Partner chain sequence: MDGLEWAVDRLWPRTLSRLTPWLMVLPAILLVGLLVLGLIQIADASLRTLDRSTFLMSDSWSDANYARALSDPVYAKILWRSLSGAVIVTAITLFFAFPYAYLMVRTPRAWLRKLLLIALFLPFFIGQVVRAYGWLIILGNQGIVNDMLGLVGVAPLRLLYNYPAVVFGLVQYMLPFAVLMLAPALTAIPEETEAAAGSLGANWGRTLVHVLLPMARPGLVGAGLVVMTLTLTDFAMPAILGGGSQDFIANAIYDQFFRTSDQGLGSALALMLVGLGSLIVGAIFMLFGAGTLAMGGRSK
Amino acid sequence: MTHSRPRRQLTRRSLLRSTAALGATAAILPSKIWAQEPEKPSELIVRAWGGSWVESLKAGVSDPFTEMTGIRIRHDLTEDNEIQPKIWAAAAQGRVPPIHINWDTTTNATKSALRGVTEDLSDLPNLANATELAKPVGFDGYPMVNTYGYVYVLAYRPEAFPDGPPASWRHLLDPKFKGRIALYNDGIGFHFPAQVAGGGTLADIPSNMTACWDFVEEMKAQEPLLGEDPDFTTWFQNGEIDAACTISTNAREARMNGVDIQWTVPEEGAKFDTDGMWIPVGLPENELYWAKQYINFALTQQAQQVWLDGLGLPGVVPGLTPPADLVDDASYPTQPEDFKNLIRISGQIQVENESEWFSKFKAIMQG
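Structure please, single chain, the form predicted together with the partner chain?
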């Protein structure tokens, strides 16, 4: 799928071709070579999530990029869901978009790609060194680049599970956990393991998810709390919950804040997904070029190692070493066998069915 504007693409490609010889080293070029590049904007605006997320990005990507290029990076902490309509509106009205780079979930980015508001990133030199994980599923080119993966683990307070880690998602149905469980308020991360825990198969997704909804109904009886990323960390810290289906980064952040918390991937599996970066259409040519260089730099081993150490997530370039606390951790898959128990469904299937799944989950939980 292409989203480019032919009039501009020739110029952009010619610009990139001119630097192609520099290959993967483009991201660490000395300033005198950068001086031959298109005019530098005074700043680039990168949408990001707050807290440890933006701090990690700043340390691993933004600050080193500024140091190399002199371009200041401004982080826009508008929620990913809320920046999306603004970008879409800007594209529809032919305006310059409000940000240069959107750090986004792959699912959200896929929606924007399907709508045709993303620039093609196929010609980033550092993609040559990236793993298969960097490639968005279901597209010919690269309307976005996946930058790391993450797992929706079952995070738990060990004192609530004295017999050891819960081996199954069904353990959460124990009456003693009534009102002590948390899920995302749109059910994200929980649908696929619920499909297995409810007795169904992953092959039936999306055509027959009765098993998933049966299990969600069972879970509803446990009166779970429904929230978003920051809520999980807060709820664990305040002793409101004993277990949650959440991204491992949130559980790790709570643990770093002194909360006794562990996580596991139960036997039914856990959802594996990716986040990525993309560039909205409508930027001036020179800003588009430097936005691409930012993403290109984010794909270097140097940047990924620091950025993703902060998040505790596996990246998309070879040679990264996991943080000491995540060596052999189920939430940090590095080898093919590590993915055996992780569930990965294509972004397009998720995007096409998200609304229906969301409505069904809401109907059960609001009922």
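Between two forms, the rigid core is the largest collection of C-alphas that superpose within 1.5 Å. Positions refer to the first chain, counted from 1. All values reported here derive from a predicted model rather than from experimental measurement. First, how it differs from the form predicted on its own.
Annotation for G199: C-alpha shift of 2 angstroms or more between the two forms, rigid core superposed. After superposition on the rigid core, the Cα atom of P175 is displaced by 2 Å or more between the two forms.
Given the form predicted together with the partner chain, corresponding form predicted on its own:
This part shows the chain on its own.
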């Protein structure tokens, strides 16, 4: 499963010289001056998710980075699970990887880190100011950096739930919702609450998830729509669904586009997870340097405030102000008590079992 490649050793270096031309923006970058920066590439390729995800990254990180460095950012919208084997193959064959930076789920990033295909990011200066959430669990260094957290909420149209927010995931089994529910096409975010809703316990994960699959079987009878992040927003906007297990960002985007939509964390709980960024091994030295500077900039308060305002997600830099519509919202945890009904499963357990869970979910839904 794992193999290693020699890692390049870079000293900690700043992104830009402090020049008057940069004005106040220079203050958000490391102050140490590197006398001779490596040659700038014409562009960096950043893998991203579509819809509001890439638009928010563009506004908060990519466009400001281009303005400060002159390096164009190209966003590759290949799905994270699809680009993973391409990166792994490039590393195994000693080829230059297809992207410079992978914006990825922490679980997928962990798989790549264990495989030895990620660069060490321990020398990023802005890690010194980040919270513990930025540190990948189970690693001594930083083969990736977590950039924010998120909740897989139960999003719903209030008019479809006249008695108030659905208190349980089992409420989605009402026959009136047949064909009006949406889930991710691999079931991500749904497995853990399904385990509880099916009568099992979180302590039984991963050894005994019969309860989860029983509940997924029940849900299959509801003929749910299956898709990816941009689909949920579209479905809500088009009035095609009444409820969905999705990251709050997608429901919030629909609401910002005028759709009457809310979300909740049912009594069985909702999955909390993180995403992050990492750099594949095999880049030329100068491109590796600038890719690191991109991620370092993504860890500034200024970049995170704009980027994560667009996504409505809590970041990993102190001092961020929650969007006005998400103050005290269950999908925007900031204090320890905010996590009491959120399900957090070990990253190692997810890495070891996620592919099997995805396959099982798809087999049930396609059966």
